[in-house]
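Only one chain comes next, encoded as structure tokens, the form predicted on its own.
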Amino acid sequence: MDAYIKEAIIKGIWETIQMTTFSALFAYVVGLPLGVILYVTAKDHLFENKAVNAVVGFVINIGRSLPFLILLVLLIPFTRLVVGSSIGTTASIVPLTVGAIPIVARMVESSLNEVPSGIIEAARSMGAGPLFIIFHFILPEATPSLLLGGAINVATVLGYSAMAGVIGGGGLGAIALQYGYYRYEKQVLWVTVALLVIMVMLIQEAGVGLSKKVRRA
């Protein structure tokens, strides 16, 4: 493998870093606030309301039902409004963070279900108003659950990089395409490859694992 392809690949691996971390953590900063709505305001809790609820769970189950590929490219105008182009690996952070949104809320909704509902009994009779149930008990419960989901979408994100290589992003998916597909260099489509695979499980495992330290807490 020459030296300028090694070059390239270690440049795609803090790439795919970057988009992966920054996308992850907008997807949070939107998606979260939306899986508690959605949690809150479904039927019997805390803020039981059929009309928000529906809103907001068709947008998201939109956002969901749309192949990824076909978000990137329907979202290059907005992307080139938001960062000035539509290539690169500033320009392919707003689609992941756009495509992981409904996915981080979904994910968060079905966290907070899992939280056991004589917790928010209890909370209830010793006088707890609902925001301080859900920042004081629903949330700190459902922590370890949270942690594993999270993840899943980040691991999920950085397949999503991987795509964005098609439309002239950036990170290892880009490496694969142009070198490993369009020049037929099979080495280094595989090499992109594990390392994606790798990336994945260290991803996974970190989740596990702190998932498990917060639950012994």
The other form holds:
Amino acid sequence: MDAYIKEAIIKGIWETIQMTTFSALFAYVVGLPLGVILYVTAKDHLFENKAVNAVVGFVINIGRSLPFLILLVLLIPFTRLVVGSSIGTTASIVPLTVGAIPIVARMVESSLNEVPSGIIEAARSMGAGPLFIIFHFILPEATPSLLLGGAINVATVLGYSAMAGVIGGGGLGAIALQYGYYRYEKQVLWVTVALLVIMVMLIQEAGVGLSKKVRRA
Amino acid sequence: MAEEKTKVYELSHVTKIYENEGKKFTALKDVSLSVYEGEIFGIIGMSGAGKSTLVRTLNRLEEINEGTVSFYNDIIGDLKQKDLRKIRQSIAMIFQSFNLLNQKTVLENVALPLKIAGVSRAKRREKALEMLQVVGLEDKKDSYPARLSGGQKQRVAIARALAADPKVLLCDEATSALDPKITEEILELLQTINKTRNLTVIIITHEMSVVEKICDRVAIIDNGVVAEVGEVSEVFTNPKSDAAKRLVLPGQDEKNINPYDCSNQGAKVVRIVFDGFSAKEPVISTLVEDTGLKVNILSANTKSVGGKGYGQMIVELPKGEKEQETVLDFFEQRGIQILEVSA
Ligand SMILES: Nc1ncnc2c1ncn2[C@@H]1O[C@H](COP(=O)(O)OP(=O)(O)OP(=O)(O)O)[C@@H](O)[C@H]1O
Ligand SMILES: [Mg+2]
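Rather than the form predicted on its own that you just supplied, could I have the structure of the form predicted in complex with the partner chain?
To see the whole picture, the full complex is given below, headed by that same chain.
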């Protein structure tokens, strides 16, 4: 393999890590509260609110049902508005974040739903207010499950980041496309694929390991 | 009630209707009862009778449709959320499934009510340790609940319930998930706490033995209605309502009790009542052995609960006044009540 290709791959790995990290981070900044809102506004929950639950749920479902590639294209004007450009590593963080938010929100919601209702009942019987219950009962109890879901979500974002390469994003996906598809350099294609698989596995392992480490039951 | 006792709870005409998809179900019907300070009050009934619903109205985990629940001087249903939360700090509750936080240590679990009450970190720790001492689990303070046995979990739950110095402790089937030996231990602990801390305890259960073991008074609830309330000894020996009879004397209604079928007219017939009498001792055969006198059993309706006998027998006494006295003395010595004497 030529030295310049090697260099490109190393740069690609770095870009992929950047895209994944920041997109996942931003997606959680928005998606975690959204997931909490979905959970607490559900029927018989702390802040039961049919309207809010229906609206948030509807928007999230739309976001989730849109194929990511289409979302990428649809978001080009928005990305330009936010980062001033629609190509490159930084630019692809915008659609990646937007695409991951609904996935994160649903994952968070389902993790919170795993917390036994008896715990919340006990909290209420102690005289805890709803915010106290969320922060000191529900979220701590859901932490192992949230971490496990987090690993799945980060791996998903990583996969999406490879797709972002198609429309001018950086990272391993772009390299695979450039060398592997346009120039038909099979070796480069396989190396990038292998790297992506390894990265997904590492993320998964890290998530499971972390979840196990914090799980007390 | 001879002396004036302070009422902890007074429920008057409480009705609770569940509504699901337009379907209404009345879980509590016109329930009125009082619980007094310092007593252990049992609420017993069949599954689905409304026991959990009833206990949940006591800290307003369940809103009621009619009537009032008063806790000391407050009508629980009238409280604003903020005041309700404040009052809940003095109404502790323990559950069948313990409801401990798996992700927190035993000590952190016990300290939670104090955190809710806004107690400082150092004081929380001190108080939580003290409570763990009460339940005999100081050495487990840094363990996580998953590492504890069921009995230990319930002890932690009790420590947690006591942490904020509540005025009353509600127990919803607190021993139903435990084996008989551990149940016994937990009940003893509750009894000790009731005595030493003068804590009013309200116990929900479907087990007669639990009520028999530690309750002072009991309410029998049947189909959402309070069928009977009274001293345990009274209700268990002399059940008046059908629901109470079904619980205390299962398998037979009063109506089905044998008509007095005396072997000879004019014989002396008595009704003897077993009130927690040791079921292990065969009373009638001991009578024969000890006194050489026989009684004719006309009807028997007894039940063994937790190794104790409950129920009644209708027996025809032997002839002769002296013999009859011997037999009655024998029963009396054993604490068996002789309730009704007919000639
Ligand atoms: N949320 C609810 N919606 C509708 N019906 C309910 C609801 N909760 C309880 N019920 C009904 O109310 C009745 C009383 O329920 P409750 O849980 O109080 O019974 P229980 O005496 O505690 O029974 P168990 O011994 O089985 O715990 C039952 O028939 C139950 O089906
Ligand atoms: Mg129940």
